[in-house]
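Let's start with one chain on its own, the form predicted alone, as structure tokens.
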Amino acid sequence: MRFLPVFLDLKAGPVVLIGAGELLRAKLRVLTAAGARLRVHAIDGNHDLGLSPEHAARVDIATGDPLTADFAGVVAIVCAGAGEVGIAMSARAKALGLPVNVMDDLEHSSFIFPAIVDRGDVVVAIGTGGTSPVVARRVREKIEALLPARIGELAEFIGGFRKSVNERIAEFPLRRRFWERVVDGPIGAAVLAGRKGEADAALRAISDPSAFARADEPGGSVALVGAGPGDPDLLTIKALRALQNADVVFHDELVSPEILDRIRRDTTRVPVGRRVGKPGIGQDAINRRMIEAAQSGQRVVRLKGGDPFVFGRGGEEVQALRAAGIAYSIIPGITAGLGGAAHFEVPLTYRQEALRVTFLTAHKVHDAEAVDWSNLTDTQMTVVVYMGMTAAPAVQAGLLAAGRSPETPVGVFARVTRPDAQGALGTLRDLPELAARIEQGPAILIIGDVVRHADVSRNEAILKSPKQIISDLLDAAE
């Protein structure tokens, strides 16, 4: 992020506008629709702006140079359409620490306009570092159609309550939740429908609005919340609410920055996973923390890596929160195993090929006694294996010694669903020595016929092992 987004306060002061034709009459009508004073210096001699009597009360049309003008009191400096004009504008508007924007010129601009999306109180903002307007505006149009028409008339409803209610609420969190109660409540649904007299007798009507705040909510909670494989575009909807209405956030260090970056800004956030080789707090430490916090009363989420269900170890934590009493909920995630087969191709079933799919985690397969291998050497049957790298030699040995062919196809998958993910395919043969050409995990393994379908073009780390290479290139010289 290149740009910062901030709201200029356009009571502080005049923005100055410089340049000409139409460029300069698109930003006008931005700005004052936008409620600034302005003092327009129309460099082609061109004052005709077209403005209506509202507008024009707010608009100063200056004359003289606009590179020797006071700009004492000045809140902004805006260049449309000003050509060199404007690059000299830059330079002095540094000097004097006054935000400049020159249309169209990144290199001469300190802020940019976003494409706004306008419902009075409510204002939202969208950027792309000036890189594509185009982008910018179809994002908007989006937003724009999820947004309630009446939502800035919520926001300002709110605003004439906040200080009577944050003077009677003294604890902040308790204070959150006394807005969310009214904004996702009766009163707020009211003010939406353009009840607002209604809304305002409701508001008026809570005696109590520490108690209003608490109703419904006897203590606190624990949502085990599944983070998926590390695209935060797939979370749920229900798993994004959670991140946002969160009061701490325990998290598996495998969670990828960009599903954090989904957590608000003022929640509470414990590391509290291991990765392969690196020893964490401890399961048991991690429940007690959980119950601890939520007997406090605050909302908890223990963030999980793929689905809390799925070597998630998340049965162990709802028992530990049935033994305390402690309310709870679920909220699943897509588990790395479907994130990967979906990312490169790869069908985990299929018709009169694949009728089933054995999940199996590498911590067992250095166990003899722990995997029966047996059980896995049905060529009908996928087996997708979790944290697979470092156990691709002993995953090998185990179905190569059940009688599973050497042929059968695999691939190694890392990082699914990241920009960063890497694929390898090869055979049963070969594992150990495909799982050495990732660059580095977390990897699943898929084993089974269903591996030929699979797609790693996009990302792939090598398609054939050597003596696969090798191979073909005596068949070639043949």
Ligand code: SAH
Given for the second form:
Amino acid sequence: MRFLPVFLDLKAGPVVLIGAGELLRAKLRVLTAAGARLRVHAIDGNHDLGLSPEHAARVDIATGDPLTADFAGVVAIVCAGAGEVGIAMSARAKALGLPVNVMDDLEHSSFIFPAIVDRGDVVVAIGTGGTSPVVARRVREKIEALLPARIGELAEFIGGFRKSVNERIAEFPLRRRFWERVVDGPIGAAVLAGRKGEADAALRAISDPSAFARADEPGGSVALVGAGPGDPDLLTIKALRALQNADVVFHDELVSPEILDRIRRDTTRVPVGRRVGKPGIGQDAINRRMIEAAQSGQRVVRLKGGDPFVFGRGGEEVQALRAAGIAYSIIPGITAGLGGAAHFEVPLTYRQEALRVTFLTAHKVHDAEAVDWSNLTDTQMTVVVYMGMTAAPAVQAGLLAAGRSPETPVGVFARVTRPDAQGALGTLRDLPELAARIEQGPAILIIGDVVRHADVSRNEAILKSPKQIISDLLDAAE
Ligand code: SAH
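What would the structure be for the form predicted in complex with the named molecule, given that what you showed me was the form predicted alone?
Let's see the whole complex now, leading with the same chain.
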């Protein structure tokens, strides 16, 4: 991110607008609509700006040279269609410490204009770092469709009560709960439905705001949330809501940064990661800290890779929560096996070919007693192995010894659903070699006839090392 979105107070002083022609008039419309006072240098001398009388009152026509004019009190400088003058102005603005925008010229701009969704007090600014106005417009269309028409009125309505409620509820978290109850409850619904009078009366009728905020306070709670295998768009709507409402999130190391980005900004994040080769704080400590946080009234999210109940120790955490009498809920996630199957197009079941699926952990595979390989020889069964990268030789040995054919198709799928996913296809005969080709985990193994339907070609570019890509290009050129 090069440009930080901030909101500029246009009451603080005039904006200087320099330029010519339709480009100048277009920026003039944007700025006057936002309530700016403007000082316009029309460098082509054409002062017919096509303003409505209402807007004209806020626009001064400046006749002097903008390169030498006095800019005391000015809040920003905008150059639209100003050509060379724009570039010179940029240098001057920077020397004066004033924010400057030169239209379509990132190099000479210290700020840029976002695409805007305008709902009164609710304004959404969309930026693409100046790279693509078309993408920004598409995002804007999506947000336009998402936001209730009266969301601005709701913000304004709350603004009107904010001061008095702040004075009556000192504690910040309680205040937040108060407004959440207002926004999410019947009062918010009334404003959004255009019944402001009714909402106003209902809010005024609350005699004890603290009690109202606490009324249906569920007390502390824990949600065990499945984060899925990495792609943030694979979070469920419920999971997203839990991340937005949490006071504290205890998360595995395995959870991708893009998903952690979806947590509300002021939520406390506690990595409790167990990761291969790196000890975490330990399951008992995790349970204890979750329970303590919930007992102190916090909304706790325990965020886990994939699904909490698939090799995620969610069962043990639920037991601990039950024993401690904590309110909890479980929000499932897409487990790595399902994410990998979708990503690399392996239908886990297939008429005639695969009638069963087994999810297996290879964590204990070196303990010969732990896995009964004879259960896994059914050719109509697809076997999905978690934590199987380093154990790949042992998995191969176990399956072959039990009698599964060395020709059984096998796939090793790493970092599934992420942009840097990698897949390697072959047979049980070369399983260890396939696993060795994977640069970095986590990875699952899928074993069974259905793997013959897999497709890793779409990931080919990222499968290759840069060196290999260059040598392939050279080969192709020959
Ligand atoms: N609860 C998780 C599994 C945790 S065990 C789930 O349901 O997915 C950790 C193992 O999950 C890893 O060793 C690996 O086998 C698998 N795994 C997790 N994320 C993965 C990903 N993005 N790609 C491939 N395998 C993954």
